[in-house]
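In structure tokens, one chain follows: the form predicted alone.
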Amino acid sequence: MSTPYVLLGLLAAGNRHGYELKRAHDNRLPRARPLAFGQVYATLGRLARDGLVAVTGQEREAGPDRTAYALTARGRQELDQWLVTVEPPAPYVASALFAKVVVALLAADVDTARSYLVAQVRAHTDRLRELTAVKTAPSATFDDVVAADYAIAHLDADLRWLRTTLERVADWHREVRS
């Protein structure tokens, strides 16, 4: 993920300190890996160094000083440029799932590879059910629905690939083993 740009985007709504940015990140990207406070502050330090954010002051509310940051004009330009730049599709298959299936075919017999694929299909199907429950819950926010839809689409693609591979496992195993 592009943490610096996410923080710039969150600052586009107004000045915030690191704690507020972390909370906003974790709320707005509910299915993303939560940010660590150290990551937030290290990233803000680099953004300030590069002139993309500026310190607007410090406040203290029953705790340590909290430094507030604002998006600079240069930061806004960088953010706008990032938003209009199309993300290229990944050039390589970089997935633990893909690697594990290939290794299972290399290192295990056909039945073991099939067992792994069946177990993985089951795990993906269970996760699809969980995400469907999240997005259809009465308390679901728009952020929850968008994140769940994204995850569901990726899980669905994985499931299609797993099922196709399961149909081909004997042929693939013979080819890989020869």
Contents of the next structure:
Amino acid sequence: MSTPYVLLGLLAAGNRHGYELKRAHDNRLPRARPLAFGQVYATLGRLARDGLVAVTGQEREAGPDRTAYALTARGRQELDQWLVTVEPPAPYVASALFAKVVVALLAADVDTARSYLVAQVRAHTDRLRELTAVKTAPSATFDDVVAADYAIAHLDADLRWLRTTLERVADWHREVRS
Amino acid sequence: MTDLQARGVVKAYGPTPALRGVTLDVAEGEIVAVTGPSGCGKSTLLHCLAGILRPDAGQVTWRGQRIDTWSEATRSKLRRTEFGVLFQFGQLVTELTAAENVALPLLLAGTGRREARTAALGWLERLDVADIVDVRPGEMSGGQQQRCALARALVTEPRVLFADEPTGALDTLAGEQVLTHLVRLARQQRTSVVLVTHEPRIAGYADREVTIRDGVVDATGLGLDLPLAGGGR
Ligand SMILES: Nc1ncnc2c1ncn2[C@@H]1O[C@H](COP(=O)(O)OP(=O)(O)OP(=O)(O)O)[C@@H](O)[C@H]1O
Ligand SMILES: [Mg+2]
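Compare with the form predicted alone: the form predicted together with its partner chain:
Below: every chain and molecule of the assembly, starting with the one above.
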């Protein structure tokens, strides 16, 4: 999970309150799932416990949304380490799409798998078009474009897989059932 | 409002059928992607719609007028005024600079030199390639060439832009930049676009996608050789 590091990174720009962190997170990562306030405070709590951030300012007693946080030296170290660490390149396939086709072939039939694949191609195509419109809008910022591009590239990869699987599903089914 | 219409368009090259009855509507300002596997007839359809090729049968109508029955001279005039075309390789005139290439369609239409040059510079600027104004195609990158070709296609402010794999020869980033410009400018001017591509990602730039398979519109929109639903093959 990268959320703790995103919060550390946002604090590297200066001290902030929890609600400011939530807003900054949602703005900088426009296509990410928006953070819940509860998640922000829980994460900050853990980071504070581990000494990566520290409560700062006068309003220590005034409740969570009045509390400002600062990045500590250890927090900075931890952040720098994360920034240079290569993520494992997709070690597992964690996709509901893939699982669903496998189960459809086991528990239902080729037509079920195929109808699902066709419907999923349509849904992916619609979403890809929506995101492309977001990024070509004259008002689009680099934040919007780069975030949309990430989502588009993944939808495009899924679409390629969905289409090749559609063409192979009958042969695949014969293998599963033999 | 439907601006451009194909009705049952048929086209063969000798014994090879390329289109076997294609019907398609393009509304004013609409961006339509034409997709489908290689050889399905996308380019042939684009050429018929743009009045470059004459269909063997069927009709092509532009703003209520049948253009497939027009003479080559009349269709050629339509292509210089209301239609613009952009191909995979920009097809710029190698002896001319970017500004001269872009100004060319205006000069052919009788616009004065100074006015044509000013318009050309304006378009190159809008496409973020003001720096290549005096550069010839041989010294441009592929992306610069395509932007220059796009400027040339738009300089006459056509009502329809026909683009056949316009980014087929570019890398991802250069291609995305050309398409983003193309879509923004088309929307700004309410220019309709017929965008031929075989890539879903590029079709995503359109409002709508029409898939061709074996010379006809594929109602499933997938362009794949699939058995009919319930066929259980
Ligand atoms: N000038 C030509 N002479 C003879 N046959 C042609 C000619 N142009 C196209 N064809 C044939 O007509 C059919 C449709 O070709 P077309 O170029 O329209 O396909 P396409 O969908 O644009 O393919 P691609 O994605 O490869 O560009 C193909 O079978 C092709 O071989
Ligand atoms: Mg073609």
